[in-house]
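Here we start with a single chain on its own, the form predicted on its own, put down as C-alpha cells.
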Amino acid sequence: MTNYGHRIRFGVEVLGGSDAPGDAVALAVLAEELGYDLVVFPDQVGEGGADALSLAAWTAARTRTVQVAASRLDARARPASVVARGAGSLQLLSGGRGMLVLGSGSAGEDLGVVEEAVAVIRSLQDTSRSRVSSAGTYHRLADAEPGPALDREVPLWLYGADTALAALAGRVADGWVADLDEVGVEGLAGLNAVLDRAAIDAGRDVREVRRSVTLTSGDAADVSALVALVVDHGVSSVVLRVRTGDATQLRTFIDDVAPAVREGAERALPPGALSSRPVRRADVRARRRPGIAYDHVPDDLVATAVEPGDAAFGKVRSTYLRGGNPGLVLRQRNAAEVASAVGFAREHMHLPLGIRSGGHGISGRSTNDGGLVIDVGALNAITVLDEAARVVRIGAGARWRDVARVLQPHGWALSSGDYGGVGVGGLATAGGIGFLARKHGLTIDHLRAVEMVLADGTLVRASATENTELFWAARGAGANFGVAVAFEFVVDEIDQVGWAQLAFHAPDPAAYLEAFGRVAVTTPRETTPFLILGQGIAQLMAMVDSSDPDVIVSQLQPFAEIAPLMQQQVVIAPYAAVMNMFPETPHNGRGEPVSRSAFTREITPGFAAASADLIRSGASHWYQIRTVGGAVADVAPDATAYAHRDANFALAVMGANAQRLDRWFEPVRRQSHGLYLSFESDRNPDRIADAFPSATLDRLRRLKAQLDPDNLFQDNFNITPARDHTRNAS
C-alpha cells in the first residue's frame, strides 16, 4: 500500500476547446458548479487550436473556487520566461487557483529543456530576489526582474508515461500526471517507484510530489478500481476526461462515482490519514528559520502561513519603511484564526512577535528578523451598523484610504492621519493625529467599542460598559494588551473640505516656527495644518472643515502671510479625496526607520531654535510638525492612555543615522513634553516614561498584570508587568 496522504480531488480535462472554446469554458463552469475541484484545459496550439493558458484565464475570470489548470504544455514552444508571466498574471486575477502542467512534446526527447523551464518559472516566482538569471541551453534569462508578487506559487507538474520524465517529476517537480489509458496499473506502480526514488535521491519528501491520473468514462465507471488507486498508488487527483457537450457524464461521474471513491479510500485508510495540508518542498523548506515548528501551525493557518520560501515572503518580509526578515508571517482571515495565531506564538515565545495591519508603522515593529508576524491585513471589512447614529465597525487590517472611500458616499469621514495606505489598526490603537483633529479630535475619541484577541486567546469586547479598563488602556497603548480584530466608530457629518498645500520661502527657520506657532493656536479650530520645514523652505498642508470658500481663504490668510509663497493650491474637495491623493505602493522597505518624536505645547524661542539647529546640521531629512490642540484638548488626560492633552504641537522627524539624529535632537527633546508612540523608533526604556505620564504608566502597568502577565506582547513600546515578568528565554 502506497499512499501519501493528500485529500482526494476530482477534475475534468476539457476537450473541444480547439473547434468551440466557449462551449469548453461553459463546461468547465458548469464542473464547478457540479462540485469538481479542478478543470484542465490541454494545450492545442500546435493543432492550430486555443492556447490553453487563454481559455485557463477566460474561464478563471467565470468561476470562483475551481482550480484551472494549462496542460500538456510543450517546454520546447514557448520561452518559459513568457510562460511564468502569464501564469503569473493568471494565478493574481484567479485568487491562487492556477496551475501548470509540462510536457516535453514526446517520449525520449532531452528533458533538459522542462527542467530547465521549471528553474526558469520557479526563479521568476521568487520576489524575494531583486534580480534572477539563467544560462541554460534552452530557457535563458539576464538579470530579469522576478515577478508579479503572488500569494501562493503556481504549482507546477509535469504530464507524461516516459520513466525519464517521471525521475525528473521526482526531482523538481510539485505534481506528476499519467494518462491511466496509456500506463495502466501496472505501469503506474513502476513509474511512480522510479518517481520515488529520485525524489528521495533529491533529498525530498515523496509527498511533495502528489499523483494524478487522466481517464476516460470507461475507466470512471470501476469504483473498486479507482479505491485501489487512490489507496494502493497514492492518486490524490482522478480527472475525468470529457469533450465538450458531454454534461450527462460529467454530472453521473461527481454524483455517483466521486462520493463513492471517496468513502471507499478513506474506509481503506487509517482515520485521518488523508489530509488538505500542504507539504513545502525541500527547497523551499531549506530556507526555514531555527526555533518554529513549522510542521506544527495550527491548521487553520496552514493555508495563509508564509514562510521564507514560499513565493508571497518577498512582499510580507517587509514593511513601508523597514527590512525584515521574518521567519513566519501567520496571516488570519478572521478573529479564531487570529487566536489560534496568539496561541502558536505563546509557544514561541523565545522569537520577536510582531503584530501588522497596514505595514506602515514608523516604529517598524510589524517586521523582525527570524520571528514571528501576526498579520490582521485580511480583515478589512467595512461595514456600517447604524446608518442613524452613524456607527461604523472597521476591520483591523482595513487601509484608511479604503474607510473613506466607504464613508465619503453617506457623507461622513473620520479623522485618520495623513496618508490613506495607513492600517487602521496601528492608528487606532495608538491615538490617530489627522487633519480633522482639532475640529473633531483624535481617531480614538471617535471608537465606542473595540475586539481583541487578548494574550491568553481570548476575544472580548471593550467599551465603555464592558471590560472598561481594557478600554481606556485600548486608546493609546492597545498593542501591548493583544491584538485588536475589529472598532467601532462614531464617525462625524463631513461635507467637503478646503485642502491647501502651500510651499515657502524660509530662509530662516526658526524664525518661521515661532511664527507658525503663533498663527496656528489661535486659528479657529476648523482648520487643522501640517508643517514640513527644511533648510530654506517650508511647506504647509492643511484642512479646513467648511465647503464655504470665504471661510477657508479667511481661515488661511493668516499662514499664507507668515513668509513669502512659493506655491499655492487650495481647492475643495471630498476628505476621501485627500485620503487617496497618494497611489498605493508596495511595502519595500529597508534598513532600519530612525525617527523621534515629541509633544509641545508651544513653539517656544528655545524649541524653534534647536529645530532649527536640528535642519541645518543636515542629520533629519525629515521634519513635521502636526497641530493638535483644540478638541483633542477638551478630552480630560486621565480618560484615555492617551494623556498629552494638553499639547498643541506633535513633531516627527527622521533621519538616516540614529547616533547623529539624537545628537542634534536632544536639545529639542529637552524643550519638549513627551513623545507620540506612533512616530518613535528609540528603544531605550526612557521613552515610554516619556510617552505615559508616571500615574497612566502605572495604571497600564496594573492592567498588563492582568492581561498579559508573560509579557507577550512586548516587542513595541513595552508596557512591562507591574510584576516585572519577563518573557521566558529558553
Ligand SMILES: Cc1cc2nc3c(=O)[nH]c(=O)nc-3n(C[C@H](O)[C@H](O)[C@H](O)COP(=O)(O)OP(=O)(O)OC[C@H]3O[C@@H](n4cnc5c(N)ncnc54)[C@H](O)[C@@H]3O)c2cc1C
Given for the second form:
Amino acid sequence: MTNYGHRIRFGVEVLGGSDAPGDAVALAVLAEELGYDLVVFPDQVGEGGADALSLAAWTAARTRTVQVAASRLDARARPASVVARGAGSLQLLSGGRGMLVLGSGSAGEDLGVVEEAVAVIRSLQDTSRSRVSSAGTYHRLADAEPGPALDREVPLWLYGADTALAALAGRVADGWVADLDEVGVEGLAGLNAVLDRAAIDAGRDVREVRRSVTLTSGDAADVSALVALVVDHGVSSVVLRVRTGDATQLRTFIDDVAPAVREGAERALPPGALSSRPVRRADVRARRRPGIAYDHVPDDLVATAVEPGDAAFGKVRSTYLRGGNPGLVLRQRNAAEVASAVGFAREHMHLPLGIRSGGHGISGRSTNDGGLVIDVGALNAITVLDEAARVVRIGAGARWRDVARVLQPHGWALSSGDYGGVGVGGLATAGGIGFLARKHGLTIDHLRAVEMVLADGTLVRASATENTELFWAARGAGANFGVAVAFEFVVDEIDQVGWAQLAFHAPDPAAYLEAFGRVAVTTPRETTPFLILGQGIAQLMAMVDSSDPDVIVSQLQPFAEIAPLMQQQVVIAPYAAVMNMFPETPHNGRGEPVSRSAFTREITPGFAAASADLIRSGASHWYQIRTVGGAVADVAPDATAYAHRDANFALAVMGANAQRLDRWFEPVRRQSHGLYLSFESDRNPDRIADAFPSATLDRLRRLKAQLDPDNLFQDNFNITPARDHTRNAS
Ligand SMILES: Cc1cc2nc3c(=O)[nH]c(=O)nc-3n(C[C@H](O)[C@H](O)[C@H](O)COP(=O)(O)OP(=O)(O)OC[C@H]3O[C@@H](n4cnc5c(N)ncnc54)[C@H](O)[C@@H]3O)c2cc1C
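Hand over the structure of the form predicted in complex with the named molecule; the form predicted on its own is what we had up.
So here's everything in the complex, that chain up top.
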C-alpha cells in the first residue's frame, strides 16, 4: 500500500480549447457546477488558437470554487518569467485557485530547461526578496522585481512519463501528472518509486509531491482499478480527459464513478488517512522559527496559517508602521477559530504574541520577531442589527473606511479617527479620537457590547448588563483582556459634514499654538479640529457636523483668523468621503516606529513654548494635536477605562530617533497630564501609569488577574495581573 494521505480530488482536462475556447470554458463552468475540484487546460502551443493560460484565466473569472490549471506548458517554448507573471496573475485574480503544470516537450530531452523554469517561477513568487536574478542556460533573470504578491503560492506540477521527469518532480515539484494510457499501472508504480527516491535524496518529505493521473473514458469506468490507484499508488487527483461538448461523460464520471472511488478508497485505508492538511515543501519548512509547534497547528487554522516561507508572508509580516518577522501568523475566519488560535497561543507562552485587526497600531506591536500573530482581519462583516435604534454590529477586522461607506446610505456615521485604513479592533478597544469627537464623543462611547475571546478560550459578550467589569475595561484597555471579535455600536445620524483643510503661515509655532488653543476651547461642539504644526507652517483639518454652509463658515472663521492663510479648501461632503480620502497601501513598515503622546487640558504658554522648541529641534517630523473635550468630557472619568476625560487636546509626536525625540519631548510631557496609548510607542512601564490614573490601573490589574492571570495578552502596553506574572515580549 502506498498512499501519501492527500484528500482525493477529481478533475477534468478539457480538450479542444484552442479551437473552440468558448465551448471549453462552458464545459469547465459545467464541471464546477457538477462538483469537480479541478479543471485543466492543456497547452497546444504549436497548434495556434487560444492558449492555456488565457483559457484558465477566463474560466477562473466565471467560476468560484474550482481550481484552474494551465497544463503541459512547454518550458522550452515559453520564457519562464512570462509564465510566472501569467500564473501569478491567475492566482491573484482567482483568489488562490490557480495551478501550473509544466511539460517537458518530448521524452528524453534535457530537463535542465524545466528545472530552471521551476526555479525562476518560484523566485518570482517570493516577494520577501526585493529583486531576483538567475544566470541560467535557458531562462535568465536580471534584477527582476518579484510579484505579484500572492496569498498562496501557485502549485507547480510537472507532466510527463519518463524517469528523468519523475525524478525531477521528486526533487522540485509540488505535484506530478502522468497519462495513465501512456504509463499503465505498472509503469506508474515504477515512476512513483523513482520520484520517491529522488525526493528523499533531495531531503524532502515524499508527501510534498501530489500524484495525479489523466485518463480517458475507457479507464474511467473501472472503479476498482481507480481505487487501487489511490490506495496502492498514492494517486490523489484523478483527471478525466474530455473533449468539449461531451457533457454526458462529464456527468457520468462525477455522479457514478467518483463517489464510488472515494468510498472504496476510504474503506480500504485506515480511518482519517486522507487529509487536506498541506504538507509544506522542505525549503519552506527550513524557514520555520524555533519553538513553534508548526505541525500541531489546529486543523481549523491550518489552511489560512502563514509561515515565514509561504508566499503570503511578505503581505503579513509587517504592519503599517513597523517591520516584523513573526514565526507564524494565524488568520481566523470566525470566533471559533479565534478560540482555537488562543488555545494554540497558550501553548506558546514562551514566545511573543501579537493581536492584529487592521495592522495600523502606532507602536506596531501586532507584529513581532519569531512569535505568533493572531490576525482577525478577515472578521470584517458590518451588519445593521436594528435600523430604528441604529445598532450596528462590526467585525474587529473591518476598516473604518468600510464602516463609513456602509453606514453612509443610511445617513449614519460613527466617530472613529482621521484615517480610514485603521482597523476597528485596535481603535475600538483603546478609545477612538476622531473628527466627530467633540460633538459625538469617542468611538468607545458608542459601544453597546463587545464579543471577546478570553485567555481561556471562552467567547463572552460584555455589555452594560453582562460581564460588566470587562465591558468597562474593554473601553480603553481592551487589548489586555482578550481578542475582540465583534462590537455592537449605536451610531449617529450624520449625513453631510463640513470638511476644511486650511494651511497657515506660522513662523512662530508657540504663538500659533496658543492662539489655536484659545479658539479651539471656545468653538462650538460641532467643530472638531486637528492641527499639524511644522516649521513655519500650520495645517488645520476640521470637521463641522453640519451641512449648513453658514454654520460651517461661522464656526471655521475664528480659526481662519489665527494667522495668514496660505491655502484653504472647505467642502460639504459625506463623512465616508473623508474616511476614504486615501487608498489602502500595502503594510511594508520597516524598523521601529517612534511616537510619543500627551494629553493637556489647555495649551498653556509653557506647553506651547516646549512644543515650539521640539518642532524647531527637528527631532520630530510629525507634531499633531487633536481636539477632544466636548462630548468626550460628558462621560465620567471612571465610567470607562479611558479616563482622561477632562483633556481638551491629545498630542501625537513622531520622530526617527527615540533618544533625540525624548530629549525634546520631556519638557512637553512635564507640561501635560496623561497620555493616549494608541499614539505612544515607548515601552517604559511608566507610560502605563501615565495612561491610566492609579484607581483605574488598580481596577484593571485586578480584572487582569481574574481573566488573564498568566498574562497571555501583553503585546501592546501590558497591564500586569494584580499578582505579578510576566513573560518575555519582543
Ligand atoms: C495613520 C494612522 C492614523 C491614526 N489615527 C487615529 C485617530 O485619528 N484616532 C485614534 O484614536 N487613533 C488613531 N490611530 C491609532 C489607532 O487607533 C491605533 O493604532 C489602533 O490600535 C490601530 O488599530 P488596528 O486594528 O489597525 O491596529 P493593529 O496593529 O492591528 O493592532 C494594534 C494593537 O491593538 C490591539 N488589538 C488589535 N486588534 C485587537 C482585537 N481584535 N482585540 C483586542 N485587541 C486588539 C493589540 O494590542 C494590537 O497590538 C491612527 C493610527 C495610524 C497608523
